[in-house]
Structures are given as C-alpha cells and as structure tokens.
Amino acid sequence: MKKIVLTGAAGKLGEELRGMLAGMADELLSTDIEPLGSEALENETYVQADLAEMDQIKPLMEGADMVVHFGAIVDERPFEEMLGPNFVGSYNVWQSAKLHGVKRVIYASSIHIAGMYKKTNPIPVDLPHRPDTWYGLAKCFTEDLGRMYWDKEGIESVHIRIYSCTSKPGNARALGSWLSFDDLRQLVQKSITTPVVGFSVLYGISNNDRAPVDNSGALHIGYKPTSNAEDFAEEVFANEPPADPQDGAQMCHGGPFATIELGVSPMGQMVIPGKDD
C-alpha cells in the first residue's frame, strides 16, 4: 500500500501499532491531539490534529489506502467531553475517508458496547448493543456509523471490540478478557490484508481459556491468537481478593464501567498494567 493513516498514534495501543503499520505501506501518517512519545519512524509523518475538527482531519486522508482509527478519549467522561473526540471524531474520519476514496477503516471498538450483559454466557458479535457508559455509547454509534457507510457508500470497516489490551492480565476479570499486544497487532494486520471484509465486527481477545465471548466472527480474517491469559492465572489469583457474586463489576462484561455513575471515570478502581480500552 502507498499510505496508511493511524489516529490515536500517541496512545498506548497506537504506539504498539506504529512499527508494524510503517512496514505495511510506503508512508504511515500518524496523528493524535497529543505529541508522540517517541521519534517518528523513517517513513512516518506525524501531524498533531484534533479529531473533532473536520478541517484538520480531512486533509490527512488524501491518498490513503486505509485508516486505522484508534483515536478517542479512552475512559468514561461526561457526555459533553466525549461528544467531540468520540462521536464527531468518528464521523469526521468516515466522511473524510469517503471524500478521499479510502477503501477501509479499522476501528478500535470496545466490549463496553455490551458492558451490561452478564458474563455467565459467551456473547456473540450480533447481539443488540447494551452500553454501560457514554464511552460505550460512542462505540455503539461508531459501529452503526461504519455499517451505514458500508451499506450506503461501500466503505469497508472492521470493528475490533477490544476488552483489556495490556502487557499482561492484571486481575481475575482479565483472565478472560485479555488481549496481548502481539494478538492486537495480528488482528489489525489481518484486518488490513484480508481481501474482502465488508462490514465486520469481531472481539479483540486472546486465546484465553476463560474467554466470555464467541469470537467465531473473526475466522474470516484468519485470526489465530497465540497468547493465553491462563499462563498468568496462578500469579493473578495469588494477589486477588475473593470475588463477590453480587458485585455487578464482577458479573458484567463491562467490569467497573457497568457499575460506575455515568460520566465518572472508573479507571482508578482498576489494576491496569498498561491501558484498558
């Protein structure tokens, strides 16, 4: 490919993807509202830009083959704070992609689109949305936005419902929900290289023995995760207090996002050896 655009390049997951994406195209154009935490790569151009501003985002898509859209506020905040980057920003990405003839968008969706479902049965990708927060609602909006642009404009998209993407699982919930950085890169790479994806939704999760989702929807891109959170189970349980089955944060897919008040960040309650999405 000639050009890939990466939004959210300064975030933890963006940093994990930059090197791989730079190796897949002549040019990687990386963007974020924050400065990069490391030097730009040899074939990487960095542009500091605000997703909520169409006049800043639209020019970045010129000549692009694909967009990897990982830019957003990655936490729960009041709706007014989420509206620009997480709602309007997604519209700006897809509309700019349409105007410049971009073929496909790879999107960092989230399990929080279904955060209020109980974990007792594995959930498929085609269940009705049931968000746990404004953050989850923004992911629902963008999945529906991607479907509409596929149906109406023919822009393909892959929506990766990321659970907990960290260096290693940091709590008992993550023994089911963990996505390793290696598996994240594989997911994004195969979402780009698969010849036809149409509108696709799949779970961003590793090959965990305790996985609480049905990820058969990822088979068509050839995703074969190589990491398993069970390798860390003994260490996690040695440091984990007994679970409370009456606690919605233990029972729901959204974890503490399912029980926190709307607009309030739950991140301070979470053990995160990296960053959750």
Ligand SMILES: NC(=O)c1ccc[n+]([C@@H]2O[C@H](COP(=O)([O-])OP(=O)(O)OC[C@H]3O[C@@H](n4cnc5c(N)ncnc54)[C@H](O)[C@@H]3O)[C@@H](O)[C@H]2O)c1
Contents of the next structure:
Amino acid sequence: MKKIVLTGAAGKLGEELRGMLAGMADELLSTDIEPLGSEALENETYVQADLAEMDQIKPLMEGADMVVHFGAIVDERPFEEMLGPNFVGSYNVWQSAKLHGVKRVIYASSIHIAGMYKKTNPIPVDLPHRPDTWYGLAKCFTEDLGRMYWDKEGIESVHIRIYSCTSKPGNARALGSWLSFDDLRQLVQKSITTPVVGFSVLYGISNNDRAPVDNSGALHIGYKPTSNAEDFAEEVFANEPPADPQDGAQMCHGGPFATIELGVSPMGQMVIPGKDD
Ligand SMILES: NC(=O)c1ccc[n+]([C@@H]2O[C@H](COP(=O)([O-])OP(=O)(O)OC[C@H]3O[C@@H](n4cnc5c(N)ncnc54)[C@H](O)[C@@H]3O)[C@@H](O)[C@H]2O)c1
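Mind sharing the form predicted together with the ligand? What's above is the form predicted alone.
And the full complex, kicking off with our chain again.
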C-alpha cells in the first residue's frame, strides 16, 4: 500500500495506531488539529489541519489508498461545537476521499450510537440507532454517511463501534465494555487488510466474559480478540463503590452519557484508566 491517512493522530488512540500504520504503507500521513505527542516516524508526515475545513482536509487525501478516521471531539458538548469537527468533519473526509479515489475509510464509531438501549439485551450491529448525546448522534450520522457513500459511490468503510478503549478496565462497566490497545490494533489492521469489506459495522470490544454486545459482525474480517477484561475483575470489584440499581447510567449501554443532559460533558463522572499513561 502506498499511503494511509490517519486523522486524530495526536489523540490517545491515534498514538496507539501510528507505529502499526506506518508499518503497513510506504507513507503514513498523520493529521490532527493538535501537534503529535511524539516525533514523527521515518515514513510519517504530520500535517496540522482542522477537520471542519474542507480546504485543509481535501489535499491530504491525494494519492491515499485508505483513511483511518479517528479525529473528533471525544466528549459531549453543545451541538454548535460538535457540528464542525464531528459532523462536517466526517463529510469532509468522505467527500475528499471520493474526489481523490480513496478506496476505503476505517472509522472510529462508538457505542453511543446505541447508548439508550438497556444492557440486559445484548445488541447486534443491525439494531436501529438510539443515540444518547450529540456525540452519539454524530457517530450515527457518520455511519449513515459511510453507508450512503458505499451505496452511491462505491467507497468501502468499516465502522468500529468502540466501547471503552483504555490501558485496562477501570470500573465494573468496563468489565463488559473494555477494548484493549492490542485488540484495537488488530481490528484496524484487519479492517485494512481484509480484501472486501463493503459497508461493515462491528463492535470494538475485547473477548470479555461480560460483553454486552453480539459481535458476530466482526467475524468476516477474522477478528479474534486476545484480551479479556475478566482478568482484572477482582481488582476492579475491590475498588468499586456499591452501585445504585436505579441509576440509568448503570443500566444503559451509554453509561453516564445516557443520563447526562444534552450538551453537557459526563467525563467528570467517569474513571478513565491510562489517561495519564
Ligand atoms: N477512547 C475510547 O474509548 C473511544 C470510545 C468510542 C469511540 N472512540 C472514538 O475514537 C476516536 C479517537 O478517540 P481518542 O480516545 O483517541 O480521543 P482523543 O480526544 O484523545 O483524540 C481525538 C483527536 O481528535 C482531534 N481533533 C478534535 N477536533 C479536531 C478538529 N476539528 N480537527 C482535527 N482534529 C481534531 C483531537 O485533537 C484529538 O487529538 C474518536 O473518534 C472517538 O470518538 C474512542
């Protein structure tokens, strides 16, 4: 492969992917609105760009085979703040991919496309969207955008609905929802190397005993997760305060995103391990 474009390259997950992606193509073009957290690799070029600006995004796609689109505001904010990076940004990525003949987009979708469903029902990939926030709605928009560009323009895409990707599971919810960094890399690698993906949706989740989703959508790319959050269960329960069974955040796939007011960040309520790793 000649060239891969990575958006969100300065982000937590982008940093986990850069080395692997650089090894998969002659050139890795890494882009973000923020500077990279570490030196560019030998065959990596960094370009600072705002996803919301088509004239900054379009030139990056020239000569690219595939785009790994991970850039976004990763939190709940008022709609007006999400619109540029998370909605228009997705349009800019797909439309400029089309203009430059890019074959495939790998997209970091999220469980928040279905955050309002109860966790007692394992959710398949083809359930109607039920977003919990503007953040989740932008992911729904982008999944539909990807489907439309496949149906109308023949651009393939893989939408990885990441649940919680951290260095280790940090709370009881994550014993079901965790995606390890190794399994993230495997998902992205197989999304790139599988010869035909068409329009694919799958869950970004490890091989957790308590996984609350049906991830059969990931079988056709040969995803075989190697991590299991259960290995951390004893440690997690030892530190977990008693849960309130009436708390909607405990019961819904979206966790605190399901109960927070629209436009308000729930991040303060969340324990995110590895934030400072
Ligand atoms: N980490 C998780 O558990 C998780 C769960 C579900 C989905 N995701 C998705 O995975 C992707 C990466 O998440 P992350 O955890 O690395 O988050 P992150 O916030 O660390 O990374 C996102 C990156 O996007 C960049 N960005 C924001 N606005 C931009 C703009 N206007 N133009 C260009 N770049 C911009 C940020 O600077 C940041 O570097 C996101 O799309 C996120 O929605 C992550």
